[in-house]
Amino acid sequence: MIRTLSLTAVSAFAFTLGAAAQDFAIVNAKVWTGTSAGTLESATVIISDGEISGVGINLAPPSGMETLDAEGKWVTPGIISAFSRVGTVEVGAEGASNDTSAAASPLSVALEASDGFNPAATNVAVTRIEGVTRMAVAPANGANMFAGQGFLADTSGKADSVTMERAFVYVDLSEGGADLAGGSRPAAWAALRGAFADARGYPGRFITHNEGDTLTRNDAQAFGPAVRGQQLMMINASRASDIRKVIALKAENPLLNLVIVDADEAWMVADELAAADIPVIIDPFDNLPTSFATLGATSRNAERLLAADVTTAFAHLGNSGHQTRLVLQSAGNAVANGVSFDDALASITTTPADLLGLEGLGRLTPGAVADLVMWDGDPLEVMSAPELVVINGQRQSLESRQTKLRDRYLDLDESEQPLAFKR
């Protein structure tokens, strides 16, 4: 016998089954599967062991398994924020509770952000309830134009959510790192071959001292990898102009893994990231110039650099401590202007994951980790929710310390209010 739960009971249902993975099945559901497949109507999901044992038409639940009616409404695999500082900043004027960056570290790519995450920081949990389940978290600039190591992570928030530590190397060829590297882009640049060079020099010149042309001996350790094209490396660069000495030095350097952030102009060159094969994170929100670096902004830079088949994720790059879950806000208007809804919701899903190496994820598929997402509505449409997240299996907490506030407050009984309420 197949026991079938309503909507109404799914966030009991979630709550108390988010702490062990549980087989269970999504029944009437419209799924987006990100694969060739589609759109999925009237279709069913089955989780078993943290997995997508099955999605399917007319594909029924095994017997005695949990069964949940979606009633017709959208699932979709967990939203992948390819750019944020969730977990690493919780205040951000605070030093004690930002960890961000260092600015007064000798070092500069040997630098962690994965030593600095906090699963427990208040943003992690605002985050999961607008449906991203995971998450590629980046260092900000300190001292110089190497920001550091970022990881990825899920937002379950348990200590164990971080899942790769050091995922990729951030470098900022921005009009910020200009100024970080010594105040112009020759500096900028020069350091960048400097560092190259060190890393390719390591360990045989540091054998009598510890400093190299631009790196320390740590520092030049960790770029390595990166340099190697063995980990990937986000660059920071919005202007055209900056954007093409990026592809020219992938030209010079094949073997590098590269993925531009940021790149407001990259739909001057999206010919161009074509050919090199070159990714781009971008927030289709930023539309407005805002520097000198930024003046081809366009609300249209998306659907120019798909057409062109630009591999392109979306991120919500404006406070991305806090902010994040806005990356479906962003490609909701991706989609208002000019792109598709496949590719929209590919670019938060799918290409992220194929991007950051994440396997078995962005898709619902069989066989893949089981991240999704159950919505109220239309996933890209901003007043849509999720009334289901799902990671690793798992069913999750709705509830955030946002959430805890609006239920303490919305219906407060006046007369228990305490005396500094009382008029």
Contents of the next structure:
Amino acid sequence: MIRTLSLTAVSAFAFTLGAAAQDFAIVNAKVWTGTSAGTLESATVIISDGEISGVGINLAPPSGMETLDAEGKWVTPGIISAFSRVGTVEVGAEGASNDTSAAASPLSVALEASDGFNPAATNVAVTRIEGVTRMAVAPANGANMFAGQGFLADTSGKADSVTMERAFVYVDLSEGGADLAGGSRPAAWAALRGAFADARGYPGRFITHNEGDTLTRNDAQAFGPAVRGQQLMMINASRASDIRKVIALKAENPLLNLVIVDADEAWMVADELAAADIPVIIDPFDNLPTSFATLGATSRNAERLLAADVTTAFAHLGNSGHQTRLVLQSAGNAVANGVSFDDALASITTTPADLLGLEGLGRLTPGAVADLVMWDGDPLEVMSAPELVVINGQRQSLESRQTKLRDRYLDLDESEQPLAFKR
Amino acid sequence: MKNSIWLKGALAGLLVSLAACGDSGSDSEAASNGERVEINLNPFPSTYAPYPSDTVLLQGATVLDGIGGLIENGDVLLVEGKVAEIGTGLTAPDGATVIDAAGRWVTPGIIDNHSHLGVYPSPNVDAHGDGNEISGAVTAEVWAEHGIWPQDPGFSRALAGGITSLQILPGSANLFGGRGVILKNVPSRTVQGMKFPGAPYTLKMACGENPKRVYGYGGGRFPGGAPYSRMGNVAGYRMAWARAVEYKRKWDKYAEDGGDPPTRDLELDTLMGVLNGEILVHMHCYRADEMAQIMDLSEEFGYKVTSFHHAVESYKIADLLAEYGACSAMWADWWGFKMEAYDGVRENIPMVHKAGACAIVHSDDDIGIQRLNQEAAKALADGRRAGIDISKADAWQWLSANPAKSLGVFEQTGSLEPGKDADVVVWSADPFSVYAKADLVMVDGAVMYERGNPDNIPVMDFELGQPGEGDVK
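Next block, the form predicted in complex with its partner chain, ref. the form predicted alone:
First the chain shown before, then all remaining chains and molecules of the complex.
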């Protein structure tokens, strides 16, 4: 074994991947609860049967319970990425290993991203060991503006890690969606209206033929729950005028459960978004006029949206298959650009949990799901990393294919044997 | 000529020869006078001159000198656009502006040796895709500076991230993508107004997947052109270098013996510049085994790869890279987007550093360039957790000294040593923290960015009269 890692008591303790949930307690932690209790110093967190059974100061673990001394380190809820493609792509440019989109499929809304999810994909562990325990995984657009059905999963890598299939529908109403719809925003909005009619008219209007105004029979069926407000609809839009159209869509269809993704110019319509109660998922890194739809992009988007009481979650939207883990860096940069530390942490824990319907997640409180992370420093700092990741009460491995590659090459001496024998 | 002051003194020999040739007349003039034809090596000369600056004493900061030193409660004195003195307890000369930098950090400006700002600018519209001359696999004749749009708002965002110099490269579609150019990050109406005076030219080359994908599989035709495989890539480099060797022989012979001058070939001019040691090779190469082949290939034809770029697998051959003497320009953590990026590890940068090879943090990205300090911080921390103990002061070499060396401008910039260009950043806090912001960015002592002061934040033409004009970015 050539690892030169300083194996502290903590990390030695944290290798039981796949073991049954074992009750334990963390004492002397700085606990960010995600609740009105705020941040608790020198606090105890008790984990039993996969749940948080106690959080508090002066809280003694039951006698005989395995206890870990956090030595004052931060403990937070597991980080939640509100938008990701982890587990649905192994190598981006290799089509056969990339199940995020299907440009040649005749289907759209009916495409279920969870059918392509591989919990053993290398990017699952890479994401997990950075503290992200839950994620919304969206399909990418292929043939048209309706990408399909996204799902919710944990990052444990276990066979049952998809917790909700068909959690949301993803629709692109940005410039990209307009292009796929035929070349213009009017084409995209006409297609959307047609799709609404197809979904509402299902199955009646498909009795005599398979094609609707916009959608095929399968797609119209799949779009039904979202159109009736029974399923979340994620809409990609960035230009302020496009966001206003989405707000108007909700005004006409008050039952819709919408969230806007990207939303670079959302700060320009923040009050309207707040009044319409439409949340946004943004990447706080975005501050460039990369297109004519993002001329107002600013790193202050997050601060202004939160100041206007818009429900705001963060995600790292660039290379969301492999770099979802950077959501923490995104959140740290939001703090550097005016967001409070508590709001930034909420935007990657409690807020995405609530807008995705992840009950019991995103906060550390009795009865919550025991997803948590202990950090070797400020969780939003770029130099910090998890020392312990817990999902459903189970301590997770902090190994990935990347850490194994690192360990193989830390010492390049192959005078005795080729490095290929080292693992 | 403005740049003459830059060309005196300390510059490396190759830069002097480059500049000297820049003053020669055109081919036809020289020929009609019966003189030897000389190739004008600098037909698009820099017109940059430093903007006015004050004498400034930055006082009481944590100072990173950029070459491994950290000074607590340190002072930096800037005079006439140069670093005059660095130390503790310095006295402000008469008339100097004293800036209280207590609690703040002062570093050399960050130098990004891999950017496509200007050639792939914002907005990313079809009309602006000027970074790859895809028309052929070997396009050493094209120059990135001819594709740069100086109004790219990305330059101003990079400035706010502490970038004071940067290399703009052609893309990696081609085996030989063309010449790169080194810029001072100053807003200008012209590219010439940004060009780093006296900096050498560079040549962009590319290994691996991109050239064979673009040409071999090009346009959905099967088969496309060459190269179709990594074999074709290497054959393509070698055939081009073989022609360059022959071309150089003709020019050398002509310089010696006279007679009819050889026919100019712009592609081979660039390759000959490499063989003459005037142009530095920057090669996009992810895989360790390919870098090893390229090092051999360079020795076959008698040139040197100055820096491998992206170099996702440098950690596998860090010893070989140290022995050869090439830099690796790397991301902290990009991986997985294609097969040759599949073996990315978070500790690549510190592992290369530990082997004694030259490590550089680069961006290749208009977002990443805004926070290269954070990328260095991530790599540093990941390295430490893997048992590689590197100080912050040493790590800053990844951001300024090493990229400056890779661009041939370390004599002028890249560290806070007396006599060097006052390319300086004052950070609100430890720049290895995610919460730190560049408060003040100076290029040759002139303030090019001052956080919170709209009068000292550039707004590019494209953003005037648009939503967000002059907004905090």
